[in-house]
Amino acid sequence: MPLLDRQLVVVTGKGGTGKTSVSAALAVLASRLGKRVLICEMDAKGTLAATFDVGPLPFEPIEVSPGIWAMAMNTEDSLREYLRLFLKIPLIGRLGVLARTFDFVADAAPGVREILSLGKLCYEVRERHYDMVIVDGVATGHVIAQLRAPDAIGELIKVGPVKEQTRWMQDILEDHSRSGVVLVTTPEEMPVLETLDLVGRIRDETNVDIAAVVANRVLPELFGRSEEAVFDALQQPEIVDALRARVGNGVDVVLDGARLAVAMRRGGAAHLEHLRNELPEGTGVVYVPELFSRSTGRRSAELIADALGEELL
């Protein structure tokens, strides 16, 4: 199913490897196919927010872009929306001694406090608010509890309502033409690692799908064999200083640029090499560039959504 066919579309990755801004660049980039999306942010970091310009969300989504809704997932909002919704329970204010209670069972039970988060936009999709949710999920360390929560929920409770919220939303989630998890890397050791780590962990605990892999800041290749053999040539130390002479000593800034260019591209190239032979056949593996901008925000999520384009579409 392609990626941006899915209804359900969690992002995750390990910190510092670009999960929201290609959370972003997926929601420009489907808004653009005309689609209405919806982008949640998971960890109420500030982030997503900062990616579109915009201030601090809220839980209730607020259009950020043409075609855009953000919010950031609040899980008392999430409780309070839950007991309105599905117990038809309803609620002014804060929920004060109810919170307090949810909050001994949540940290009791495993599943209780994700349940809510999740399931939150699993109705969203159920309901077809929107054409498209993206989760702008947690960390890879923390990403599997999540998914998991129907199931841990479903194991503690047998029978009665909660148990009937729980089977639907597994189903949203485990149905690979409608949802999938978006793994994004960078082209070095520790993240490569992790990545494959964490697509095993997703294929042996959970039954999601494995929608596709990002690479993303991966370096262009730019200087060919033969350039590599001109500046081989250029290092020799008598070549050096006869550039120096004539040039000055910036001639070493630029032959060091160029040599740490080429390895930096070969490191990168041999750790993508490691995670496509290591992925399971069948997993995509979308690559985006590095930009070498100085773009942040929402210019910045538009750049990657190109990239991305160039690839998806």
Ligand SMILES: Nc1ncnc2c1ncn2[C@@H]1O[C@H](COP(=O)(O)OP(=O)(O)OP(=O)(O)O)[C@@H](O)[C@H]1O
Given for the second form:
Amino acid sequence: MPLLDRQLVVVTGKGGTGKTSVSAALAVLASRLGKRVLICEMDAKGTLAATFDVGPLPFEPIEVSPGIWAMAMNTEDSLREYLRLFLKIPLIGRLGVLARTFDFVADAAPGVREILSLGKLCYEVRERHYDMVIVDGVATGHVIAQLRAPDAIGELIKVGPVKEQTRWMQDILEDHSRSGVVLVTTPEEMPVLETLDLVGRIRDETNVDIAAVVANRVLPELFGRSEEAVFDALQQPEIVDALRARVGNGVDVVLDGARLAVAMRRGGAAHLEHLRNELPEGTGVVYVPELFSRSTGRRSAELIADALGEELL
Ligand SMILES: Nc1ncnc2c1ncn2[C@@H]1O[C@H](COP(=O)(O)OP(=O)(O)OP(=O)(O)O)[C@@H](O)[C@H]1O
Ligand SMILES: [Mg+2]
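Can you give me the structure for the form predicted in complex with the named molecule, which would complement the form predicted on its own we have just seen?
Time for the whole complex; same chain goes first.
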């Protein structure tokens, strides 16, 4: 199922690889296709809000751009909504004692917090309030616990409304035509190794589909074969001497810069090749270039959406 046709997309990846940027760009791209999109920040860092040039995001989604609603996850609000919607217990004001009890239970039982956060988003999918729900997810270390939350809770609780909830959440999460994980990586050693490790764990420990791997910040091919020949010629000692005599010692700095750019590009390409070789057959890799413009926020989300669009549409 094409990525943009899915109803629930959970974006994850090593810290700093571009999860928030890619999530925002996917939302922009989906909204360009006329979809109503909900995007949720799970980590309360505020980066998603900054991407859309708005203030701190509340739990109640706000429209940050035509067709894009954004919210920040908050387990207390999610618990309140859960109690109201599923157990029909309306609560006014802060949860107080109940919240403390909840913290106690959540700390003791694995999956409670996760089921409340991912459960809220699955609920939005189930109710079809939006065409697409994008989760600007937690980093690689925690995503398995999140994806496995319905299993974990399902093992703890055998009957009743909570059990019922784990069942329909699982139905949504494990339906490969509706849900999928997007793993964001960069062409560097550690992010690539972490991505491959996570791909293995998702396949071994969950039934959730991997919708795509996004290789973010890929450096452009600076030199083709003929430019490389020119560059080699320029590095000949007599030519460097001649250039120095003409334009000064700055020539060495410029040549060093070009050499470094080529080395980085080649190193990155090797990591990407390793990624492609080790990924299970059929896993789509989508490339997003390094943005060199100084653009931030909304503008960079648009540029990354352009790049994703070229590969996904
Ligand atoms: N394609 C790109 N080109 C240039 N800069 C990029 C690109 N993608 C992301 N960045 C920059 O990299 C930094 C990290 O990106 P982002 O916040 O999206 O990562 P993240 O994975 O969400 O990080 P965290 O783990 O802290 O949540 C930001 O400064 C962002 O602007
Ligand atoms: Mg982020």
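Everything numeric in this text was worked out from a predicted model, so none of it was measured. Between two forms, the rigid core is defined as the largest C-alpha subset superposing within 1.5 Å. Positions refer to the first chain, counted from 1.
Asks: Fitting the rigid core first, would the Cα of Ser177 be found 2 Å or more away between these two forms?
Replies: Where the cores coincide, Ser177 shows only a C-alpha shift between these two forms that is less than 2 Å.
Asks: With both forms fit on the core, has Val230 moved 2 Å or more by CA between these two forms?
Replies: Yes: Val230 shifts by at least 2 Å between these two forms.
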